[in-house]
Amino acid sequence: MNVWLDTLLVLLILTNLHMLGSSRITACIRTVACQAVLLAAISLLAQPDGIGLRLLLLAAVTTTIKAGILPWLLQRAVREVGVQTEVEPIVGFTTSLLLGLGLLGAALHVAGRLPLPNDAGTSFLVAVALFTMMVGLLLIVSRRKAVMQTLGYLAMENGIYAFGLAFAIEEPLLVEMGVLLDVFVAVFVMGIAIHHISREFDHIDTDRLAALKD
């Protein structure tokens, strides 16, 4: 594995730790978008036999969705709800970071025991993918705000996508399933906005909303 790929994987680990230790929702949204860009670069560098058109198109589509559309939807939901920080999470930020370090060690241990190809780089990629999935699950269960829980789900999907990259040549469908998960997340994010509108106006009729005046 080349040094650039190692560097990108380390940066992906740091983005996960940043989300665990940050209380700023907007900063976490930008971090998830950064993860999408890193994953796109990783997907192009992780293939020793060259970059195929199928993988290139898939990387472009997922990056557009995860680094552009979904962060925009989340930022819009945050503005409408008016919540900028995660206050009083179920698990504190310092504890979350310590748990994250523990999860990183567990991911490295598990990846080292999996029957993977004889490639140390593949083992490290799988370890980072497992760690990203674990961090996403931790965010879902340890945060109170729905937007942060959505970010946790996105982190889990990023981990699934990274895991698929390790086997993209043999099982490209694993990577392509990430696109379907992105569509599901988009629906989930819109559900947050719809719930907020319904709570404020007791309906979600867009025609009636358009008729509102100051």
Contents of the next structure:
Amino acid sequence: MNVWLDTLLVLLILTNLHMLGSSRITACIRTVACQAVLLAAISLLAQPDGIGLRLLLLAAVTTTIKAGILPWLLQRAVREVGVQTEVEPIVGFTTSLLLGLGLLGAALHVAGRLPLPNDAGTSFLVAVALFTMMVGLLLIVSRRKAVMQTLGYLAMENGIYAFGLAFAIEEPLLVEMGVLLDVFVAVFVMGIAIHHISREFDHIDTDRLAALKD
Amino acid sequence: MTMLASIVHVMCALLLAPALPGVITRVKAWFAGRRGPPLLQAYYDLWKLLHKGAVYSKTTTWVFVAGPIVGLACAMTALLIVPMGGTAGVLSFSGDFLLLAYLLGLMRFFTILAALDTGSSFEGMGASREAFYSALAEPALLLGLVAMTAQSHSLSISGMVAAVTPVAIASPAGPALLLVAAALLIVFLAENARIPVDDPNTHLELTMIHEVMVLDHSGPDFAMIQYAATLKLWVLGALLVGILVPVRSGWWGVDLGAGIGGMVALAAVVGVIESTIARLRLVRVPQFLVAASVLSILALVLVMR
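Could I see the form predicted together with the partner chain next, after the form predicted alone?
So here's everything in the complex, that chain up top.
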């Protein structure tokens, strides 16, 4: 079981690196969906005391929302706004990848030193969770397209979810629901925002927003 | 007995290496709906080239003649180091992975020198690209081997590869080994001038890398270059097969047979890759190679944690 958990975590790291290196928005959206599926699998495997109905339900709901509905909304936004499918990074792909490696090192270092409570999962799970959050942040600051920034936000949320998994799952059901709702609303709002931006200016480069002020 | 197995492996490699490009071409032909050249075409080509005379330009010096010879010598020495699955290399010693990397480097260096020696601008361009891309591929190879060292606590390639057993792949180090294999596959494609890095079929000077460097060689020199290229294919392929085909039965005949079967399968996989993937734009190649290094480093981090 431990091997499978490790394999899934490595796959999660790879999805993060893929998002940093990929130049296609649609590929990135699919990657975020993959992350959600991986997280659901991890949440089932990371439990020491068996899989309960509640856990299954939670995994099913999160997978439906994060791997089904949100990517669909984003794909639709990309299609309807007619966004060009290139990512347009501020930081280049190769540099992003290397930065990602640096972040992974930092995450492993920090996770190794964090005083974790006894019932926490493996420190590797915590490290990967931190890494996913950092990659999300990196995507938000280093990509021009609003869609990519939304994806960065989603990746960050995936990281927070994974971080929650490292601790006992029983309590934070409400927290999870709250986080999901947050994200849902955020994506909803951003979708509308993207739509409006496209109507007004014919593009969704957030760089140009700064030019609005006189 | 193990020594006998190692020697048999080297013999098999020397004999069978030119068949690998044949397998690749056949798979590509099958994908394209053609019959393709016979499997032994590379042998016919070598035979034909060996019976031709060589033409040397007046601008070339001894470096141009030395290029193919040094290249073939390096490839053959590398073949002595590399193991095939559980079968150790003939010359295996502690730290030989560095020698392997630098033998490949020396081979490349002399090919580049010979290309520059012709004074042709095309060949200079190819040499520059080869130097650039292999400089990016080398960290991936070395870091991948270092990750395997960390996993197996052995400094010789034979020890590293022999430590890749089904048990090791099912252990927590398994994902790291698969990452190393992925990185080595990219290095394998890049170093052997295969799609998506270079197209071995193209004769358009602007896009080709390796082929352009050997345009001026002819006759026996060209035969040596082609034979050295197939040996290099075998050397790097054997590393990859050593990880991906972990047959460690204890009978050397079975292990060696599985390894050689793995080589043929690898050639078929390369054929599939070449038929289904387009060559990358030149500006995207460095990113592809850096991705290989990233995979290697990730594997190293996973093993070391």
